Amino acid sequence: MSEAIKDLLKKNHMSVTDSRLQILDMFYHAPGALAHADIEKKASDKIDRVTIYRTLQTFEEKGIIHTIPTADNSVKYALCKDQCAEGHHHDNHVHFVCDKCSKTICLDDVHVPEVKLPKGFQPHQSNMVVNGFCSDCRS
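Please give only the structure of this chain, in the form predicted on its own.
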């Protein structure tokens, strides 16, 4: 997996650093979206909060990860698919948040419906979050 991560960084004209490798590896192995605090807990002691924040911000700008709004006005992050590029996110899918385990999952095959806006309005981004119980918690 580390070769794929290195290739992704190189494809996006980014330096391959230990912190970037470690953070991206977390996304590749996560069952759902990650919050800054999740990454901070799992990261080695060598990666401080500011480095994590800057790395997430850079990954988002490069189209490697996308943001997911949460009910408490914070943000979670998930890997983008191949269609995303620097400055152009195409993750127009629904996100699901489990009310029991709090896992946030990208529903890649469920697209955000088109919203007809009044004349003169231009959308920049649409987010749709569905809450309920995931398949693990439903039983």
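Just so we're on the same page, rigid core means the largest C-alpha set that superposes within 1.5 Å between forms. Residue numbers count along the first chain shown, from 1. All values reported here derive from a predicted model rather than from experimental measurement. What changes on going to the form predicted in complex with a further copy of the same chain:
- Once you line up the core between these two forms, the Cα of Lys46 ends up 2 Å or more from where it was.
- Remark: with the core as the superposition reference, the CA shift of Val130 between these two forms stays below 2 Å.
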Contents of the next structure:
Number of protein chains: 2
Amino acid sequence: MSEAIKDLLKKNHMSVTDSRLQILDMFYHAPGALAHADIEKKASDKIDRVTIYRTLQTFEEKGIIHTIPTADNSVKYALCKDQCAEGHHHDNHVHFVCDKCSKTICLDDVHVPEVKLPKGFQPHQSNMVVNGFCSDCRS
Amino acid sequence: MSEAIKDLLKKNHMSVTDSRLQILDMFYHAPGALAHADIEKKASDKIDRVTIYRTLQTFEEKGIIHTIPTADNSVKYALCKDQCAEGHHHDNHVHFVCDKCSKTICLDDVHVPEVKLPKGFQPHQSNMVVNGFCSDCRS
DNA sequence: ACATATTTGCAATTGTGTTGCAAATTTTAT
DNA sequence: ATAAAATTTGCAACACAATTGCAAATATGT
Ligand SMILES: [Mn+2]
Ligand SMILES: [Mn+2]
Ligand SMILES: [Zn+2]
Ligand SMILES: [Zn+2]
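So the form predicted on its own is up there; where is the form predicted in complex with a further copy of the same chain?
Expanding to the full complex; the earlier chain stays at the top.
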């Protein structure tokens, strides 16, 4: 359990607990985004479902992880790479969901393009999700 | 209860029932997308929860309505304007969600832009949702 | 090491969506 | 118009996800 993870918690003024270390560690080693269920399964020493919910919520508020709005309305979470801060996310990248392996990936380098909206609409934030086959799954 | 609505059901080889007429009528007169709960509330003669679920599912399969993937992972539905057919949707437009009144609107004329994906990713479908203030709500 | 603050786990509760089945309604055939 | 067949509806039961209150456990600051 890396020291860097512990520091990240401290930097964000959070108590350092086993659950938080374990969950944060999962995110750092996961190949893609994680759902609540993924975390529940992977946890070695069992973490209570409720604790997982609360931990994810806290991480999200602190700007450590962000939610990914998938087309099938399942909730997934991934690490924020950018300068997200408490209460202010800046994850303006495209997300990719594989239709075969259903891995969900942050395309950190692909920015969500601007679109010209009809008169009167005032945009604040844009989300874009692309479905298809990931590099592992395309035939 | 318009005759046109009745015809739409017939054209899609569906039995004409009160629930379906009523729900379809709601969509035609709604200012934006509807959630399951909206329909349940608005229904004058009460329609059973289950019937609403099943009706929405059928309409979606028939290509009459499409789901909208919002950032808060709630499910909303709106009429398909284009040539959507049974099992094949072609709603490639941007959706707008107002952060103030939370009205959800199909921007039928705003196409989802293409993005260049990293090597190996094979896109099938893209979704884009823009949050902000709608024309009624911006100050 | 102790007092204080925070987090955790459990039980209970709420919310959302699904399924099986009998009754009601709609469609089709007579 | 009537009757038979096909479809849809409503209810009850269920499954699963998520939230809340609260006491016990753990972490933090001195
Ligand atoms: Mn992301
Ligand atoms: Mn739409
Ligand atoms: Zn894949
Ligand atoms: Zn608005």
